[in-house]
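Only one chain is shown below, in structure tokens, and it's the form predicted alone.
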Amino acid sequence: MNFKLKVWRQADHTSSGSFETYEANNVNANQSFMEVLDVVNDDLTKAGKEPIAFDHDCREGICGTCSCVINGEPHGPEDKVTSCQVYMRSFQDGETITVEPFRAKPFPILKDLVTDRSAFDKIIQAGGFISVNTGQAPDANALPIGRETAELAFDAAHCIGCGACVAACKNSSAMLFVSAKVTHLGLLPQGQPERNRRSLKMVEVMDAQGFGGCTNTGACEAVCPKGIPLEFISRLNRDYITASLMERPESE
């Protein structure tokens, strides 16, 4: 298979970016999308050019460093994978494929292909964390939770903060992002003592950020590698008001 990879070049933040066109030849179907950019890569050392610089980690799925929009759409045209995932058999023989970075204005380019994503580090440290101490794991039997609260959680804690959420919202909201991670502690009986502070401070530092509001269009859930649904928005909201109401102060 050949294709033509259509690629966003952009040397810093600071600098202009535009797309330079490269070659890829005698692609093996089944090879994945970031084995063909490193074969491009060595063709572009080879030549004495500068390679083009993108995440990557696992390759299994599983970190969510690898995230770019290919074709258009964050992580490529398959359902639920992440970039590492995506295979050459996806495209069409002579296809010609845009590859950029996710656009967002609290991820910034810092080259090429490569954003800087510490927005959701800071969300995290906000608030995604629990004050008990939860023991040895055969400790873990001693807590009974329903298998319908465990499942949802697990569900909840798939999230693996790689970004296609806000790529995808025009609006680049992290409510997905924010509502699993609000979930997945909010559910368990050892994400109690912080839930309501939990709630206000990870939305108090998305908005911070430069995050937008939920655009409700499910471009989030439609792009998610991990399948969350929208319904953890929902569930933040609910999360969100109730604390604001708790938390008030008394005088008011």
Contents of the next structure:
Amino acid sequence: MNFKLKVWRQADHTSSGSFETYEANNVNANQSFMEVLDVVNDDLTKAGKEPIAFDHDCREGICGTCSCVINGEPHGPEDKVTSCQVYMRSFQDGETITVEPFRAKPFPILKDLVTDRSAFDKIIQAGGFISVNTGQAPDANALPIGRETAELAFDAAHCIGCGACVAACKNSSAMLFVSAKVTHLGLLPQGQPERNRRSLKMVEVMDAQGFGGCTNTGACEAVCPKGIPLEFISRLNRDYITASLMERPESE
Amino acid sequence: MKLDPKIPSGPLEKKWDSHRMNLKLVNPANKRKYKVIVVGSGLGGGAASASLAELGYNVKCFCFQDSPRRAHSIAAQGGINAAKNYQNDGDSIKRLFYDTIKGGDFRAREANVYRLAQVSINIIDQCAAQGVPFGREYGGLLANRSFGGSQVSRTFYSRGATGQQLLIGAYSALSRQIGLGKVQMFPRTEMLDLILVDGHAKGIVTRNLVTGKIETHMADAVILGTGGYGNVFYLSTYARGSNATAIWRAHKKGAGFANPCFTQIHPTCIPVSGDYQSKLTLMSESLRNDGRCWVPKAVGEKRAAHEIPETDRDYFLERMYPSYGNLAPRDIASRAAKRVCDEGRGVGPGGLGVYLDFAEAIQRLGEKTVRERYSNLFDMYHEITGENAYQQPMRIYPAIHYTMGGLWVDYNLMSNIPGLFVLGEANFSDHGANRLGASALMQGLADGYFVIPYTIGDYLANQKQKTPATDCPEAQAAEKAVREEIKQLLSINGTKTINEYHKELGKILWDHCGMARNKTGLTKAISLIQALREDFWKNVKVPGDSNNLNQSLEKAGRVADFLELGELLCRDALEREESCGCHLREEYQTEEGECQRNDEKFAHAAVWEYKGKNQIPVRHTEQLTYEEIHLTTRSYK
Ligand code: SF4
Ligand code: FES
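Having displayed the form predicted alone, please output the structure of the form predicted in complex with the partner chain.
Below is the entire complex, every chain and molecule, led by the chain shown above.
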């Protein structure tokens, strides 16, 4: 298969960027999209040009590092996969494929396709945890948790923090990401003591980091590689309202 | 090189307790006066950073990824072992200890492994309290599955993403401490050298991967939790960024490198499909609970899997190892797969694959149950191969997956460099010549949560002098050397790409130092690698410059280190004239192709001392003495 790649190039955070077009020829249908970028990069290197910077690590859909907008869609055309799990059999031979970074104000572009998503870490630091020091835990079976609850908590905890939800949203809202964490910990008995505080703190930092509000378009759910459902946002909203009624965030 | 394992005296079951009583303590008010550097934010580094900060130490944690949540521990699928005996099937600390030592083919240190089995229990409690959503029974209690190399069911799991869930647990504990200001986090920052002051590890030189800025950080102790070095083989199940730079550069500063040739090949990975391939994907060992491995009986079989009747199939693991069957340990299962493929009975492109078949499980349990257990693995398989494993068997083949070797550490997890501690896969301590499934997560968390918080205190309590300044001569010299190496890499401007070198190195190692090794091949590999390394420094092309984000430069430094480490791997394999665990020397095997250990000559850890560029390293040994266990020939028949 042969392709043209129209790729966003940008030297650094402060420069303005533009598209460059590269050829990728003799591509195998079972080659992954990132492996095509590898080959293009080796060609660029040999031609004395700078290769395309792009984020990736595990290449198996679990670390959440890869983050390309492919043909206008965060993580590309296939359902429920990350950018690193896109295979060339998903495209038409001869196609021109557009590749851009995740675009959202809270995720500044560092270079080419690489963005800074540390705003997500800041949200977790604000409250995405259960406060238990090492060594303080009771026996694991002392606290039975129904199987359905545990399974649902897993579904929420499976979020990989990739940020596709933010990139897909016209408001750059991080509600799907935050709702996944609030749901995961809020479903479990261990998570109850900090439940109110957690949603208040996380939402506060989410707003401070410049993420927008949710207007229920569902664009996030459609691109989420881990199938985090919109329904979790309703849970977050409920938790947040209850928490706002129950207590006020402590001023620290 | 002085190698004192510092194994506490007394009976095995009492060692850890009495050792903890004898360790010096740092009083709570003094803890905040100490700084600790942690490199790596996975299960070892992340758990250590969080736990040390909780105790009051000031921690600086570094990772090359854009967030600590992306460390490669995240990719572990199947589970984590613990001697909880929740299933009442006869498990105990002693049994987990014994299984681990035996699984490692009697090449691990008894005392460390016993402690690992002891603290395994606390790990599960800790993780559950953090909110890790482990699999549960309908009654709400924790569920278990079986894993290779054991006859009890002691593996805890979160569907097929146990590593992710445990890492998110450690990451959330770490994030809490970052939020509290007790941990300063440095993502996208790579350690490029270790700084020694008066022979003690007191700092590191780093490069900010976004701005290119070179900096020094000083502390009272340095902890490395930077993972394994399997990417030396190029194709592996590791993340693309996983590298050996931190441990290798520490090695070049004097840290002993133990058993580098103990590298694990995982039997169930998706086979290679072409030379563009950048990595291999593992299919969790847990699949062998219900999947059956087979190949056609006949060489050159042309029929599709479903057309081959039962009588023409060879369920080779069940045939060769009737009592463990499909759950034979990894080294054994991998070699068996290689053997049937070498006989010409492999399936798929190039005959490099065997079937892993779920038809019988689906018939027995129903598709729904199989789906519940493994759906994310089946989905992953489908994404990569385009094949549906509910309808046709998976094709799998062994691939590099883990490294048991690593920096030598004593019972306190301190290397032979005082003040340098090494955790998790980066050290050599617990898995001997072969690691059992679901034990890597256990070790990473044991080291990070439950060992280092105790043992580091003993070292720090004896460190009275102030943290050295960042502009001390030792730090300046290290920083200068780092700058020079970067300059050199960028100035070669040759014609070959870094990937080309890396691939070539990987091929040499896979061919001569992979699943089966011999003297001629290893000797050849050493000279091939030397030549390749020489060529690299003359002819590599590293584009871009050093003062911004430059992924080629990052890779160049890592591959330069692999080109040195690869040679050491072969040297170690060459000198170990026996077969044990994952290290199969063709000269030392039984007629059936099983390992022939030589306990008289090789019941030791081989610890290598760096002697300078292109100098022959020196091999030291730590004799392994077994108080509790009798060395036997491992049998899974
Ligand atoms: S919710 Fe989905 S899209 Fe958003 S960060 Fe999590 S996994 Fe990515
Ligand atoms: S590279 Fe890890 S999810 Fe894509």
